[in-house]
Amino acid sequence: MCEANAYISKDGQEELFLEAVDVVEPIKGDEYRLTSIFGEQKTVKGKITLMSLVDHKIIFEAAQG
């Protein structure tokens, strides 16, 4: 499997945002649409701080505001 779990980094902790992410699409600026292999979609506003495909992990730092 090639999917990864997406996390939001808050106060040095990683909080699970969406499991089994298959697609990460930039929407505009610092906004991304994530789609899981199950068809679930979520939008996150922030920046990607780490993508480790070997560890199946994508980490976002949430935008302030």
Second form
Protein chains: 2
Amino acid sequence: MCEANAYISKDGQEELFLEAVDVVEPIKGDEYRLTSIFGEQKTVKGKITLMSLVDHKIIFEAAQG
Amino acid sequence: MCEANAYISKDGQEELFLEAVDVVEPIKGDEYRLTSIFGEQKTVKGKITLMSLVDHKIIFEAAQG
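Let me have the form predicted in complex with a further copy of the same chain next, following on from the form predicted alone.
After this comes the whole thing, all chains and molecules, with the earlier chain placed first.
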């Protein structure tokens, strides 16, 4: 399968936010809904700073405040 | 490999923009640099409207103007 893990970068640290992400959809502004291959959904507020699909990695920078 | 194809949606049509995308990096604002697994780089101006990794699809909506 070709899912990726989503990480949130905060204060220079990358924290795993959701594993096995299939779908990334913007909701509004810098808010995205992530859906994993298991159907789990989580919402993240922040900007995408890097996606590397071959490395199975999506990195978000957390929105301030 | 877990790359995806990038499409640009314009006037309701999806046009293939770059095949086998590995890395997606924002440059500034709504501008992204895409790098394929073959090392080909292309820049796209627009918003990400949908990514479905299992379907190997990243869709951008072209910026107006």
